[in-house]
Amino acid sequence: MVNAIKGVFISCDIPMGQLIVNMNNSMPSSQRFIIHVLDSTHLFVLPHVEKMIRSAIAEFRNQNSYEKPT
């Protein structure tokens, strides 16, 4: 019998993949969202966390972007 799980496929670079895995690992076990790590650049996650991941990545990019001193 086949067990199917609905999810979102994420393709990213290695640092973003590590960020997502660290987010997942920092949550309690009942709230973890990664279904399967395919490799270092591809993840399969639960669909309800897509927005949270996008906002965390946007915040991470904002914190780590260069601004020329004035």
Second form
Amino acid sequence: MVNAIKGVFISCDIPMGQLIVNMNNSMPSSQRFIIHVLDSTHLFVLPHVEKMIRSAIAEFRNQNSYEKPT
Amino acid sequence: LEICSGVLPREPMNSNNGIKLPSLQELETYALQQWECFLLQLINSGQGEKLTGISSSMMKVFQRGLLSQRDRDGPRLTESGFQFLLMDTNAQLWYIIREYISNAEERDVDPADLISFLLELSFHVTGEAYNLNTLTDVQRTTLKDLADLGLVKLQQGRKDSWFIPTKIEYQLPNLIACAVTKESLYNAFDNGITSDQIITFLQQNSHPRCADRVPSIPENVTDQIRLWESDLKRIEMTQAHFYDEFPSKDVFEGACNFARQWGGLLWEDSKRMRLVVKSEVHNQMREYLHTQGNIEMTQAHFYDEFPSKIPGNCVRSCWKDVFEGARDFAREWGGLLWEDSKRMRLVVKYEVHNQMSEFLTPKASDKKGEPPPFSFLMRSVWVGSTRASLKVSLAR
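For comparison with the form predicted on its own, please write out the form predicted in complex with the partner chain.
All chains and molecules follow, beginning with the one already shown.
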């Protein structure tokens, strides 16, 4: 019958989705957090990983920003 | 014309250096004197007298509209020149500065640099001394010209030279110069301000001449503000429940509509009959599905990744097959809900979890041949079952 899993639904753009999938795949299997890759712009992940994902994205964004050399 | 406005105002010089700064009153007197002298030069030149002490760049400013060059008699004041003399001081000053900027290119000076420097000066404090040694040659020349107008006072000590702004606030009337940076905007967004609010504010407070332009705020500015905002919103995360294994299309569509009505439907896949619903709506969904086919949900734990082989030197036979041991253990405790011996997976009631954990945790022992510690993958899931038969479907 109907199965329900509790988790966190992520909605994002395609590059961010890729970033999160790669992050998941690079982790040892006991730490993987993606339950379902729903489509290219949506993921369903284990609860409690929001903070980790947000800091990974912030780091990615900072790496992409141009800092004028002083 | 691109203006770099990310420069910080300079630090005033340390007054312990033994610099005696003129008082504000003295500065004002100086400024007025310079300005009147400047105007006098303009008048005198219009009467044919030779100009002394006026820089060539200021001369060019005059010649742009205030003085005319006549072959025989020398320059004369034009009609605009006379009108200029009748304008109030602020308007005159503003005119001079504008013309000074306009003919910058003729003097091989980048107008953007010049405007940038003038804006920077507006951040400086009247009466404070600022060292000349941090300035470029162009900036120093500009300051000399500004000194002719009485806008700054140049002074020289034994070691250093410096300038003191006099009444810079007259220079740029009704203007506030600010810097819009990624950092300042991130700060605003963190405080709940939206890009729309910022852009509306800029539009509503723009100079009437800017406001008449379409668009009143340059597009590159509004675009960048919006881009920086969307950069922070690239992913959205919502606490949710994932539902699948619907028995029929009708039940699935009913669930979709139900979730949609409650504003909780986040995602659906009608081909594979799966949907994601906001967690705040989950209890209602459960209730609803309950009425749809006597669904019961039990919280349980799912175990898999049992080790299939124990090293040959293991002595304890009860560990021969960890999976079977775990299954029998769960059954004895009345907690076994489901098993799959082919793929070695178990679902065990939540209440029995602690005992199962205890059972499955390898204990340290001084005996040889202890089985290696293993890990088992465990997820907390909700299990649905009907009254008639027990069937558990699990998503991986």
